[in-house]
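Just one chain follows, in the form predicted alone, and it is written as structure tokens.
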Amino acid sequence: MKLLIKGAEIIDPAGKIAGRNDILVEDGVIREIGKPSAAGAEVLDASGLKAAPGLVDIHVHFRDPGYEYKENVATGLRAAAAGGFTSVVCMPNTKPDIDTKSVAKYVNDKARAAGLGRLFIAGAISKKREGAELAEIGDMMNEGIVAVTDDGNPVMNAQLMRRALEYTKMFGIPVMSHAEDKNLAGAGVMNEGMVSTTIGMRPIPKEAETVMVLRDIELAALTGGRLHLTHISSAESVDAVRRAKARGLRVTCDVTPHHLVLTDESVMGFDTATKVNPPLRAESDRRALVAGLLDGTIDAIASDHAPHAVHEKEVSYDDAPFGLVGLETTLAVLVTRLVETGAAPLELLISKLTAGPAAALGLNAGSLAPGAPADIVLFDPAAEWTVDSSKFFSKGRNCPFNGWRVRGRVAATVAAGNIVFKDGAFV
């Protein structure tokens, strides 16, 4: 099969592309981006429109097995695709857990009958993720899995932590760290400061994070092993990681759009779609987390897709599950609160939607370089829409952003050479 994208603006921070070009794509991979010939080839006019690597996603929760009810493979998906994202990386905290190889080949199994991206499995560290037994991270690779992590769970045992960091060094595969101190945040609900006193909610303090994000550290040193910090919060985690880097340590980190753009200030009307894990921040967090990305010290933006049922939600926030859904908003709210404000230019966002994370967890992805795969969003980053989640593809309706108007909106997905997605609409 073939496909001619014809007229847009290239934007491909990892093959140095940009301008306006020609994409031909011949079966799922990208063969010529110039002029190339159209005979025999399906056209695509993407005129008016950026061109960007299929967006990457390295933290999403798609609830399945276990929880479909909330989301499963292909819903989540759906979500994927509507919002431009080609490839997901996929939490092990279903039920029962990613631990095994069987239950890994079940979500690979599921994924390639949806047929409308690539998703990658985190498996977990722990024996269902419970922090006491390394799982049998080596069974899982033959199922192909990117990374370890018991996210949602921290890995309070430092010890289990050295053992994964260096287990995983034979594989070549990061160690994710969710990094929270369960003692420190305790019962906490939101972010510890005047927000939280002021509205009497109970309160998680950001060393919380702070003090795993240091002693993960100090263990990728010790160990030589590869250490992702996953949606980092806090402007000593920024410093944090920044300092490892110079030091030359194998860190890399990611962070969230909801971090980037709101702060606990956003839990005042008590909707509990900003109820987070980690939790929003202050005004000051979130500058640092913007000046992290700014000069390379945070490597990824990944939304942490973590879709909830209605009736989870709808109850006190001290009694609502952490998590909201992203993965339909992050590219419009992202061009919207940085991009049109000036914080931020989109060539850089794409980076670390894209290039920034594939490499971070050593994916094929990323990239529209010939020969890479044919994985490609079409967006008009100036047009305007309202978000309603209740017309989400996703299953999850836990949005704060929804009522928001947004600039920036997916107008084709192509995946593996297909066009999966076009004009609000499956293909």
Second form
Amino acid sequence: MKLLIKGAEIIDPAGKIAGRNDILVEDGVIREIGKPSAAGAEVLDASGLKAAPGLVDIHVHFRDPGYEYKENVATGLRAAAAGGFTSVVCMPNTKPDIDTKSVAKYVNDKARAAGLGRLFIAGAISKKREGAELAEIGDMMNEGIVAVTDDGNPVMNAQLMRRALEYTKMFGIPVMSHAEDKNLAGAGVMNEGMVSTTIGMRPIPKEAETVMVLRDIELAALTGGRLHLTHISSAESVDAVRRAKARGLRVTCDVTPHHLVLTDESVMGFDTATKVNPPLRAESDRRALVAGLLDGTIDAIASDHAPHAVHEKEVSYDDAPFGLVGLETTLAVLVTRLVETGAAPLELLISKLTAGPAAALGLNAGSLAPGAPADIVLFDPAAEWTVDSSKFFSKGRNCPFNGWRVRGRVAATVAAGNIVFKDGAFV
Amino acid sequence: MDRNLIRIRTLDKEDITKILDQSKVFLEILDRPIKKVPALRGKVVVTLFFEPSTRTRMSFELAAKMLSADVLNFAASTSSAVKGESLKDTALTMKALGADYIVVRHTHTGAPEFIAKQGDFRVINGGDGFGEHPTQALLDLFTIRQKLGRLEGLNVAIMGDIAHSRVARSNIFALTKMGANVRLVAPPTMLPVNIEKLGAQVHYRPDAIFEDTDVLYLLRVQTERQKDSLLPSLKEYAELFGVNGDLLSKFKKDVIVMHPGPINRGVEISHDVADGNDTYIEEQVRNGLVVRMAVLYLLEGGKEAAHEAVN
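Could I have the structure of this protein in the form predicted together with the partner chain, to go alongside the form predicted alone above?
Up next: the whole complex, starting with the chain shown before.
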């Protein structure tokens, strides 16, 4: 089966090709970019659109198994495709946790049945994510896990974290750290600062993140293991990663779109969609994160897509669970708030949504080079639309961008050579 | 004024002055043989309390009744909240019952705003989490103005667990808006970050404020702060910050002592000070009644009608 995508403006951060070109796709891989012949191919007119590698989100929660009322693998993959994402990495905080090969196989089987983009798994570091004993990481490798993490349960035991960084070296996968000292964070619900003091909410100091970022970096130095710090949120974390990279350590990191565009000022209206962990920080942190993106300290942008049922978020701020959904708004929010404002070039953002995350976790994704998987997003960076969370393909409605007027719309998503999503609908 | 009273932070000096002036008008009613005016006749006021409270709930109930409103009292401990009814559904039930006013007390900051979104009733914050307790601050201001004749330029010291106090927060906003100088006295573990940026001076020990404090406002210190490691013990707190006759004698002679209640005798305040002549805790309670009447009355839209309704 052949598909010819005609006339799009190519953005391929991993490759050399740019400008208006045609893309020929055959048997699920990219064959040629340039002016290939259309003979025997279905033609997709993409004039006026940008073509980039299918976006890669290395931090999502699809809640499956166990919390399918919040999201499931199929709805999660639909949300991803609608947002232009063709590769996602699922976190293991399901019920049961993804801490064994059999649970990983269950998730992989569901993804295959859904038949949209590619789903990768980050398995648990420890059994039941309890932070006590290592999970069977080697066995989970048989189901293709691409990282290990205890995500929402940061590994408080430094010895276990050391062992995880050592043990994973034989598999070549990174340990992904949700860096948070649980004691220092306490029962906090928002960033500690002027806003928490003014409105009177239990605070989480950013040092709860900093001390763990610093600890994990030193453990990466000790072990020579691969460390990926996920959703870093503070200026101090950016500095720490910058220094770790300068030391030549194998440390990478990602940042969320919401930490790049929102601050704790958004919490003042008590919208529970702004309750997220790590919490939205101060403007100085937000600026430091953008700077870290520009200077290459930050490798990737990941949504931390964390759906919850409406009734779970329609409660007081304290009672609401942490998390927001982002897959369907990431591209537009970044284009609107970073590209249109001149804070960051589009090409850089696309690289942080494709080649950057793929390299951080060693995924075969994020490239339009001939022979690469034919995962492609076509989008119009100028198209204007209004975010309406009630129309999301995700089951989650907990989106702080709801109602925003944004620019940047996904026109079509191609996964494994097939057009799966086009003009707002699934094909 | 806004349609709700949830935060002092969003009021201006004129709003506060208007409430205090209206409260003064209502004070006269307390001395009448028949303590009732028809201003809220036919209106339904619900007191929705998710936390135990004696004075605030009773004060609101009586204030509403003196304005001739019908009052429904909701206490979480004896309601469907125990069966797991959500805050949203509780609010929708109150809406269906035709509540015109909801006075809410909740352990979580922001709960009043959440309730305000569920219906077209007017919402009064009766204390939310560590957020605010606006009518407490208003009655405190009213009491200070009553005793000292003014607010502007006064030195008011608030001593105790500032970080976990909605009373402190509302008073900081209210007093600074009215031109008073606010000093906060607390162990550093009980001071939230950057609190001085709200316009208050910060001191770690009471000796810094002996000389020129006009009002000494004490906060209740709660036993659970010990397990959060904010304090080694209540005994040590009482040694360092407890106000007894000795400590009070170091302040200027005419200092007045206030406390939002309920007091912890022997912790932040000794029995001799609590029962002494410098302390205005009972006046605070009495003034709370008229301040809450004024708030209900003004939210109902009473302006020019003030005297008509009162007479």
